[in-house]
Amino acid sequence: MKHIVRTAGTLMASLVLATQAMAQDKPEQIDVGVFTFTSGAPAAYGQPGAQGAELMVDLINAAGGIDGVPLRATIVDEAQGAEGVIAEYRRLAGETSYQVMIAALSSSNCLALAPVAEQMQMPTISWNCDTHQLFLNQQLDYTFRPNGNTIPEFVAYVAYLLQVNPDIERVAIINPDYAFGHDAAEIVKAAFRAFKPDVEIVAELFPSLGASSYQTEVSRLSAARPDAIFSNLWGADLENFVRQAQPRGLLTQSQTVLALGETILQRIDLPDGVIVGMLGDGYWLTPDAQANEDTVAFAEEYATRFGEYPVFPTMKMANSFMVMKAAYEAAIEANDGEWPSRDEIAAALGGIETATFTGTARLREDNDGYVDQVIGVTGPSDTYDFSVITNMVRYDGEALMAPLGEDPIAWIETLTPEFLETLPEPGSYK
């Protein structure tokens, strides 16, 4: 009898799928789900990114929504943990009104949700999710990720530095202690194996997640003297490391790299020449985000309701956004004008090539996203009251991704000193 039930159970679900993927009736509204920290020390970084849903579902809603349907947001903590973020995830999946996941800001979550997107045949969009794992060896056909991943955003940073102090020998890394962080100290240190071998890590430092106190990590890093420090430390554990390593002359007494810097250039005065960046192009004052109008009246209608200009998870929530909403337009577009359903806008979203607030998404065959590196120093404004970022250069995606199917770690140990000399040079980007 219990198999029976299992055997009835299972078919109900497929029937249920089934029926989600048909072509349905035009809604009267569009709900999509968006998964981010709104508690808890990751907030810092996730509420702006949250901001940035209210945002933009305001302003596609203002703009008529899509064709003329409007869109509503349910925001779900991801500071609940993995069980209930699946659980919140499966709830809102089984309801038909719910046709894309904006999911998830933590690369553990991401993770977790993927086998979960193929199961329920939810098109997801993973907005932050960063880790260089989530298609390794595996084909997902409804998780896509238009904003990069860990190896063109890490070894690009390598890069810059190199570029701008080739004489670099001794390197430090704090990153936090999760897969985050060692993912990036592997990729790091593959590139400088890569790019120049005798460079030698004297340090690695992975202090837990939500650390309060980084005297220890200061002193060690201090003792150390490496030339650069390298960091991926983010959110409230980032603004804690500076505000205790900066009295202390640590972030002047090495060249710091921080590569999650840009998030707290408007709350805290960093020193000039710390190399910053935003693991990706989402920076609102990029030459070519200051010269499309619709950024420039984003940035200013966030700062006005918000009370500070947007960073870097802001804008790639509010891209994921605008990559839903030319998935929608292309999948209605192909059905003749009647209302896809979420196979049918999984298929557009697959290969999609759309403008950003920041530049352009573009997804490859397996779902993954070529996303050009902006990197560049903190220096003083003559327009704003904080730090920006100065002499920067725009990476191409493509050529800091390592090819489909191949091991991303391998792959990077390929790469020769004379790779450098075919990337643009720091300044180059105005």
Given for the second form:
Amino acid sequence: MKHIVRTAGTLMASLVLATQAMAQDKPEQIDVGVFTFTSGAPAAYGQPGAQGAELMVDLINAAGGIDGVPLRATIVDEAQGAEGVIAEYRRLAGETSYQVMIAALSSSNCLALAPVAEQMQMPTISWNCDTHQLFLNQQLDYTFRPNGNTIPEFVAYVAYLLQVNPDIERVAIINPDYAFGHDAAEIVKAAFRAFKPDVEIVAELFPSLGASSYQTEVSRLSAARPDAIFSNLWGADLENFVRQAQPRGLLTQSQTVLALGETILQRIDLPDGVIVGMLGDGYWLTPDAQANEDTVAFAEEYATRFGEYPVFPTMKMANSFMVMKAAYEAAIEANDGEWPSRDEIAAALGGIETATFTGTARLREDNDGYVDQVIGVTGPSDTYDFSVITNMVRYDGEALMAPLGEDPIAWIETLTPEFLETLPEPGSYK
Amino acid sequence: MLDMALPLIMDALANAALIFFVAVGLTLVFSVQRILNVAHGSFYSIGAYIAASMGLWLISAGLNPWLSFPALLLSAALVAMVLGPLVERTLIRWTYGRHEAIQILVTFGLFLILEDLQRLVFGVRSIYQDTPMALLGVSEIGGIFYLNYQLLLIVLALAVLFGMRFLIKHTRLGRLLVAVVADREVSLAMGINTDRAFVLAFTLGVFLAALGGALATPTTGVAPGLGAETMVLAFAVAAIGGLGQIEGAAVASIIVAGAKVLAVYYAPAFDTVAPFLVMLAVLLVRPNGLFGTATTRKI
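Moving on from the form predicted on its own, kindly provide the form predicted together with its partner chain as a structure.
Expanding to the full complex; the earlier chain stays at the top.
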């Protein structure tokens, strides 16, 4: 009896797995789970991403959907915490109409979701999270990151800072008090040790995520008299910090680097000369983006619908949708026109290289992406009534990535000041 | 270290001023009604939202920007007049004389409701209204630029401290409140309308919390969660100063703010826990707080 039950169980399990693996019937609709922050302090960053998803769904559907099938996005708020996010992910992944997830914004949520994606065999495109720990020491077959990671992002800022201001000696850091902030501080310090070992870190502050007042931190940074201040604060935290630091002269007292500064250019009058960027190439006003008529049309449509131009979280989201669409199309083609399974979509995402609104998305063997890094300084605009990024440089993403299998921090330590000479000059991207 | 002394003192006082407005209201309500009101932080954030909204309306209507100063006070008064009597009469009064656990659960429930209401009404994105701060400019103190608005906050906190002392010691209302605090039953027997005293004390507490929130808006963004962040520090102040002690709240505000500021300057990893480490140390030595006194209880 036991034997019969065991055999029947094995047969049923095999049947379920086989059904999942088989090519599927063409659905009436493609559901996509989109994970971002739509409430709380991070919503200032996450909501433009959600709006980007909404617009991309409409644009793709207006152009006939994917192989004639319309898209529908389900937005999941990451503010509910990792447990809630995982529960929502499991619930959506349990439905067959969901074949791809675009998740998540928060690095901690990406780290939490990666094993769930493997377990549920759900292709997951990390649209924003950029912790370098995601692919460190583990092979993920269902998680793909066309978005880039913290290593090239923050090495690029140190490189740019030293290219425009090679004499700096005293640096202060103010980052959020969680993995993203601490990881960035480690990378920045490692890059300074490699490129300019005599740089002294004179203050290192990690205010709580969601803090409302930064007045004491502003005083502390002012008192430290740094030549440069580096920050990867983001969302409402970044906006709060800048609004409190600017009237007290901090942003002009030192050369300030706001790693996610592009997100606030339309909301706050930053002084000229602040180094800002977008953790990748997702700026709608880069020469490449402006040369692409689809990008220009997307930005104008976004501005019409939402009252402001897209910020880089919007572009990252839009680019992720483009990667997803390209993967679907490649999988359908590889499947002789039949509708693909999750596994076939995952196979198409592996090593994908496709054009995006702002450049090219290219995944390497570990599913991590090579993304160019665009950085510049704030300056006035002849066209817009807000500051834009000027004196831009576009660093090749691959040049700033640790080679596959190498410890990224240890790799940064191997770089030398001469490495900076191999990089393009600030202002060369025009 | 010495060259940091002036900035340290300035930052501690500016931080203490904002915490004091909330803590003194919390401690006043406790001393009169014997209730630890967990929802007190919500009145702070509602005051901040109303003040920011009123300021934004003033500016968008093209009115004189200096009107944004009285608007801060008016916002706090509006919140107190509407929410003070409403909450006290409909909810808080049912908890008088009941176990502390029930009082805390009821006020915590109110806190959760008010937090969600704020999200519904004001949304989830930060609101900024910094006109008062911009109008007053900056001053250089010890080589660091401080907002003159921060200096104004210190002056206003002192005004509230002395105003509260004057109210308690030299006005009829203050004497009535002292009598109710000393013995509610005897006060009732002497003809004091204790219900009215409770409404007035609670409304004054709400006003002080809302005033703290309103005064904070020119220097901070107003977003969901603001109330909880401030409330936690106000609890630490009340515990250190001794629940029900107004002067204790003033001294404890400086201690809590000083601990936080010192941590930011010299041990940033501890800036969140520093006020609570101090609270722990004080309570280990003086369980009723620095200014609190032990009370006997019939069993």
